[in-house]
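One chain comes next, on its own, written out as structure tokens in the form predicted alone.
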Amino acid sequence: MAAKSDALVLFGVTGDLAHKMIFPALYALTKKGALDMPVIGVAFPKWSPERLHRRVTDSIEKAGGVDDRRALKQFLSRLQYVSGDYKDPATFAAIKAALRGVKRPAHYLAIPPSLFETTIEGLGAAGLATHARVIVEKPFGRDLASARELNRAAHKVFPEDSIFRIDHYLGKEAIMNILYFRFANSFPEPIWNRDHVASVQVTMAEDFGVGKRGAFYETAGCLRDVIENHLFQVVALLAMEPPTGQHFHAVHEEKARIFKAMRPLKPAEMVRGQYDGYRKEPDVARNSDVETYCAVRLLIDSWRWEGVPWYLRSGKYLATTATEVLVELKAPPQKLFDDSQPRHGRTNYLRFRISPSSALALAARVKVPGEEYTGEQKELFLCEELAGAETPYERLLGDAMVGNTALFSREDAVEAAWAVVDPVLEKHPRVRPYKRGSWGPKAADALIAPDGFWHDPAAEAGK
């Protein structure tokens, strides 16, 4: 069993994700006394102390509250400031100063992807590494040639087991039902294949804009920012086959084959969408051609997924903000009744809601009370309460800790994924333009069109 970090280095302690996400997380494993060490904050700013604690205590009471005064007391007694140049060996000098006594470290990079190479060089100088671990945000690289340059970067100073790629989706409690569901229930795999499945949309809207984040919008975009990552996960938790063990190197060994066995995208088999206004938006350009929208038609080469198509899409200011999965079977072979084979409608599918609740619902025809053989579509439906589940976060940062790699990416999947969509980074359709509120453009449903219509997670919304 791997050793516990005795020590996490926050890199990145005054920006917005700790302020929204990590800060919360790590009160949580406080409170659970599963974070009992010290966390060196570092970030440029030159701030005191007192500054960082006001700025924690309001993260932690916008987030839900200060529900118990003596964590929080711990949290900020562990809590110390380093401030400095990611790009200055002083830095790294402070920073070790600060770990004195401390054997094996956990270094956190919530920061501009742009500083990871710098940051993972200067612990590597500074002799941080040793027994040490570093835990890297998304996105991790920009395209292939750039993830493998990291992946290069890393491995000069970590070894692969010491190197944990975050993905904050794979921490989601329904992304992790994904996986269960499929392999502890007998029924799925008779059906889960070619044979009956017709197609499987992946949809994750939000129904709000890039707010303050235009300048890292401008630099990554929709293609870059969810689909290559947080749908991609999900397309692969649907689509690998079973794994061998129990272990997780056994889920991620069947994941990266399925990265590996994506088709390359084509520019006809996407299409990229801008909402009205995003080029008026802070720090964006004003003839920008970011995509705020982007659906894609994916193709898996494997026996069980050929000829099956998988459509996802992802935007901002939709219609809903929601995350859903369909998967739709096929049509009865034979045509016994007239409406067992609904021209407008949808055959059988399963649906997975992942937010901005959990659930479950397998949709079938039942027949209508009356003479006439005529049904109509009805929906099993599974709500999975929540309250109470770790955040994506909290789990994450606990797992890291103690060195549980399950639910972090590994080096060849995350060089798969890029190598999927390399191919249209930077040769693609122009962004259409599309109004607030809306499903994106018009020609995202001509995508579809040749397999069916997209499906509504608005339409679920009450259920």
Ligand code: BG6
Contents of the next structure:
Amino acid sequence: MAAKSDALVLFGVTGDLAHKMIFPALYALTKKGALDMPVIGVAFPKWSPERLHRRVTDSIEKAGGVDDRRALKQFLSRLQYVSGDYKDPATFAAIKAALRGVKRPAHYLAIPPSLFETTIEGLGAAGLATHARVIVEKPFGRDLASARELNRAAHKVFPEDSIFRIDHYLGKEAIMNILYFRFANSFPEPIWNRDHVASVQVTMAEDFGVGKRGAFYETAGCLRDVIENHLFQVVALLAMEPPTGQHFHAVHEEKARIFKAMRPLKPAEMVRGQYDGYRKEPDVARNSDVETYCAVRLLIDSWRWEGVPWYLRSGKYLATTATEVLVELKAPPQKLFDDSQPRHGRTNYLRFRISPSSALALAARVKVPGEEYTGEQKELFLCEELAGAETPYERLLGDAMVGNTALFSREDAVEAAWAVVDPVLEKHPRVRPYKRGSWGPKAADALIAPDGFWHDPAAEAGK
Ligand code: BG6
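Condition change, the form predicted alone to the form predicted together with 6-O-phosphono-beta-D-glucopyranose (BG6):
All chains and molecules follow, beginning with the one already shown.
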């Protein structure tokens, strides 16, 4: 077992992510006794320690309230602040001074991606990388070339097993459950292939817009922001071969194989949308062609998945906030009962609800009483959310501090995922406008039409 880090350096401590996600996670870790170490916050603004403390307290209050005053006090007493420019060696000298006596710091880069490389170099030059770990927020690169460049720069300073690339989707219980469900049960495997699966859809819908993140969003867009990472991770867990053995390296290996087997996207297999009014959001270009909605048709070149289309879609200001997977099964081969065929609606399916709640449902047709042999599709719920689950950030930061790389993305997987989207990052159809509160551009219905229709995660069951 790797040694536990003995300090956490949080770059970007005054930022939004720290306020929304990281402080509540660090507070939760403190409550459990898992963060008994100095925390050095780093950022550019010249804040007083009191101001930072107020910000932390506010964050925890907003995230659910302070239910353990002692833990909060402990966390604040361990929190120091270093203000400075990430390009300035003096900043790193100040961090080094604050880390006196520390042997194995973990550096968490919760900062804009454009600053990753400089910061990693700064850490290396100041001698702060020895026996250290680096935790990097997504997006890791903005295309294949920049991801490679970033990996190269990171490896000059840190070995691969000290680099923790965060994709917070991997820290979600409902996503971990996909892996568990597939390989802790014996009944899915015989049908988990091209002979029985007709198509797979993943929808990640949000009923809100980009808010104050216009500047970031303008550099990203939906494909880079969530499809290439969060949704691809979901696909990899659904599509991977069984890992050979219990070690998590085997899972990484199989997931990486899936990213490598994904066929590079083509412009004709994607629909880009933009919600009405996006161009009036703060920090957004008046003629922006950045997509706030994206749907793609993905193919996986493997024996198991040959010919099975994977439809992924995500968007801001859609009709609801929910993330769901629908694995649609093929119709029975013989038409004994007419309504078992796709033209009468959906065939049997497996539904993984990932958020806002976590559930797993298996849909099967059952006869309705009467003379006729007709029926309806009903869902069997396999599991529901368990209260008390750790938040993804709590889980991932806790894991990174003890050197557990299981839920982080490996270098080759990250690069392979970029290779899939690379051909359409620049060459793509123009965005199509869509109404707020809708399901995005109509063209997305045409994209999926050869294989069915989109499942509405707001509906109780995808009938
Ligand atoms: C982030 C994206 O990675 O994930 C956001 O940058 C998105 O645009 C968010 O809203 C969604 O995360 P979650 O956990 O709320 O589904």
